[in-house]
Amino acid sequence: MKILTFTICLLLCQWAHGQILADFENYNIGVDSALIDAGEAGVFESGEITLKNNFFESEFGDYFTDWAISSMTDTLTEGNSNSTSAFAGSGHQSDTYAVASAFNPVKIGLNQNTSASGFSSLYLTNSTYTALSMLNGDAFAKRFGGETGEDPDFLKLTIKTILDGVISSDSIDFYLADYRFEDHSLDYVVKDWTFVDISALGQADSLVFSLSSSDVGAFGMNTPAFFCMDDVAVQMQSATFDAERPDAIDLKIYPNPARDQITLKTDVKTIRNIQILDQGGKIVSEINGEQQQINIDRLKAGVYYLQVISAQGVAIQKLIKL
């Protein structure tokens, strides 16, 4: 429940108190566009984070290390000309995400005047280079599964803390790909945005992420060293809830507990999106705002939490699913 109490804190502080999101949309770049030179400062902000970025020009066109911002939407061309396209399409539920060039660790901050503690969430994918270098190979870098489909490979980002210049010996791991299943109808190669909590890692005023990966050569990984990241939430020291509170929507849900379908009831015109959680603070489910009655036919029996965002406020009820 730790995780779940912590959505609805970090949701309603976001709309009481303002963004507490960093969703890099404060990057007005327009729908295919990518920002690889943040200029003199070095450095890209959203919300309550702060990520460095190196630019450099050279023979061989325009570069960058660490960080990018990024509204490309190509999943479909191959190489390193396509190094900053998300192999989701867009960003999460938005134009606009981060782009890491992570051959070395990269890391994001926290601004240096922010009443945040440290990190709770964030949403991740793969880079459409780095996809499709894996599903089909390249010149640098092997077919993930190699000939006979069979190769255990895998991309794993792992993800730790930094707090007061000390790093954390607990990390979070998340696999960009994985093809060590027995039965390989299972290996994959992420394509969706992912969430990921990271608020079992506890207080900190950085991240640092490390890329590994199964094909590695004489000079390190071949696998392109590259991943999209959008929606980081941190979590905020005064974030509490109140249900109480004037924008703390009511909702209610009928029947409860429910097999086939549910119907919300609601005060306010508009909501922006629903969701439905599982029991560890999961995105099981996203449904349209608009719509006032659900089927929840295909969730497995159990208990959920069923958040409704709007521009009033959120509200979560225990949903229970027969």
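Positions refer to the first chain, counted from 1. In this text, all values refer to a predicted model and were calculated from it rather than measured experimentally. Take the two forms, find the largest set of C-alpha atoms that superpose within 1.5 Å, and that set is the rigid core. What changes on going to the form predicted together with its partner chain:
- For residue 38, a C-alpha deviation below 2 angstroms is recorded between the two forms after rigid-core alignment.
- Once both forms are overlaid on the rigid core, the distance between the two CA positions of residue 258 between the two forms is 2 angstroms or more.
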Second form
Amino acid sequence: MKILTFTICLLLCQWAHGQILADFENYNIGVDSALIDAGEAGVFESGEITLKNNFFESEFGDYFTDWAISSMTDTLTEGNSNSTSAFAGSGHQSDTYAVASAFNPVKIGLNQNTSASGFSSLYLTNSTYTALSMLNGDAFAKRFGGETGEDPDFLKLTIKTILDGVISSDSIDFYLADYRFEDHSLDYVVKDWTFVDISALGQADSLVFSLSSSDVGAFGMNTPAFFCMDDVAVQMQSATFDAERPDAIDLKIYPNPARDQITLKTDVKTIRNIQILDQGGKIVSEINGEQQQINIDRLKAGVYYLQVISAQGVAIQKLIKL
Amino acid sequence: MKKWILCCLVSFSGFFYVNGQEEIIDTITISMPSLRSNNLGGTTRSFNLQNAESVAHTLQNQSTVFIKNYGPGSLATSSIRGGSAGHTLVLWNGLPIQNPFLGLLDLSLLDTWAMDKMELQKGGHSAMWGSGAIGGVIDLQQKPHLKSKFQVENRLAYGSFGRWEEKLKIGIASKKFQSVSSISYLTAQNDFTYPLTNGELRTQENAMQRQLNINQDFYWLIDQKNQITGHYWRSRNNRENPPTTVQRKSEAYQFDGADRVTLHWNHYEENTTLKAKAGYYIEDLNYFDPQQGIESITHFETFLADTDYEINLGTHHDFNFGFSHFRTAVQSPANYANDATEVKSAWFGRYQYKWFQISGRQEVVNGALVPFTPSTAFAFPIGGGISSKGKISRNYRLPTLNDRFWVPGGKPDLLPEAGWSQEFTLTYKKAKDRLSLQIENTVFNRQINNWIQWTLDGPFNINQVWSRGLEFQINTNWTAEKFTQNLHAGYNYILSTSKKALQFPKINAGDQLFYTPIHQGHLQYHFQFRNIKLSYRQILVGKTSGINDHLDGYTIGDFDVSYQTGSFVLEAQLRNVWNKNYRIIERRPMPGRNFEIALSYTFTKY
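If the one shown is the form predicted alone, what is the structure of the form predicted together with its partner chain?
Shown next: the complete complex, the earlier chain at its head.
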């Protein structure tokens, strides 16, 4: 369903509340394969974004740094040979996604001549190699939690924007694994694709992603420096959007804040999917198909995001549950 | 299979016995220490390897050589005077057995059952032995020692963590011939329990080891001027690689195999000695990790030839020169793009006049000259029991084949590490009646340039390392009618620091090298009363820096007792007596208190 939705979305170049998705489905690589060589161009492109790729040939296995495109589904095999698999087992509701080899910071940029003004959101998860290393340890990297399970380990992805060559001081931290809770039953390694709202970072022409880990030695980070990304939503310049896309999604929620039930008001005719995500990007409720009224009484009080996915794109609104 | 091998060995020994001479006269020539092996100006210590567990264990417990031990049955390498593992050259009867692939030798694999003695010479010895002899030289020695026609030695040992040892040695001797056949088998589970930082106990897994060593040695005195010696050493080591303390499990395992054969010919004239040696080694190092999808199979073959001619030019003049050739070929399809070959030839010479000695060696490696390595040394008495000695030498180490050809990252054009070292020793000796005392104090200084440092992009000649320190040791013997006592104590203060700052690995200028303790000491007390022997050893290792974190210092004690009755010797060893929780390598646990008991039997027919 999602594949169809976003393929249509891209093919028709449809705009969603001023957003365009980069879902990497334009790379028709089938299932269980990885494209680690972008060729002479040295970049992958999807939607309005560009991802740099460095490819190295070796008789003992080619490898890459920065970005690769993958549809690998292996969630069980440990080791570097499985570095291009997403721990979620697929792309975000699709086959294809991007994988970063990020011992050094990696970037994504907006295409030249785009009318986009920044980045809205993206989905992130661990690579299988990294996740299993954090869960089990290996000869070089520690199992998170350490010997006793009590070490406050973490793998953090810091996202910053770049505008005209200047890196922002503001950043968004996303924890691909977090073992810093006093109650260790809450410790986690991200497995599912997780929504991350980065719209607060504002206008940008690039994003820079930096990994940092609590498991660091003289040779730098011991934790394998890979992560996976999908469905990068790019924010279009509103002036252009308003002028050229009069049919943009108009999404309203009321009441907001709400206690038990909310009502959606939108001009979208074919809603494919409605998701409510918590602040960490985790899907806490999902409704397939159209529904104007949604019961939220089971949700804990807090801030959520309501995401409407339609053939016309994606719309997101903040929702406060009382 | 083991029985079959044993039968073959017995038959082999028997063959020589039948064809040997009837009368046993202790006439097989044991050559005096050669000028080449004479460590004038340096410090030398010998270790009796009878019933020793391994080279690594002997050095760790009886010297201040720092052994980087990853745990029972696991990798163990040495650091002498702040050098790296590749800075210790290991010789077997005067021929190097260094692994050219790694540039070092795993000392835990060196079984000592067939060996008689180990000599440790600290300091630089590249002037005689070439590449790798920067920190020191370890020489495993075998000698024709039989005093009887026929001798059988057998040793059975059982220890903690499923450790079993079975050892057999059969020797035959005649007037001009000796043959010693040895077989040694060890198996251990190494499933010891160790405490975690929160006190919880965990059991080591995937740590099994099996070692089989077969040695055949013969010594043939052809006539009074010629002696031929042959050695064969077959070593098969299978072991599992246990997980780190922060690894849920490991399925990795490793095979180390070696077949080494050497032939030595000594020719004696009135004032000259010619020693010619040749060796051929076939070795394998195979590593598998199914979890990580790693299959690394490495095969290497090495040919060595070494000729050493010594001339006594007069009462105090000795001259020695020689030539050595070394060729090694490595196949490592999982790690190297192509087969790698290294060819080394060298000329060396040494002259000694009374208390003064000069030496030099020039090697040609793959057709290119490498640093000339001269050395000068002295040793003379001051008086009052005090003597002094010292040495200045240039030493070097070639990049290993891994440094040059490993994919990715290997750099074929790496330069050798090279530098000068100086050492000075004052010794005080006093003997009176049944009491003897020796105190030795050494200071040394060494700088190595072009130090090869692996970074994230492979190895580079990017560092300089300055090592300097103080070594102190005291040895006392007290012999009475019914007992003897020996006390040996040693202390090292060693700084071995980087002179340059690096980013990866993160090293600041002035940082002590990883896993190199500044303080190290040991104390050994030995007591013998009639047929009972008691030994207690305590070692002290100061804190070190690991790759990820600092490691606390530790002190552990071992206690041995043995009782001999007739041809039987019963031994018991208690290790880590005080049950200390310690680690030598971070994330690698070491066992607490553990034991081994052994029964030895020697049958002799004169």
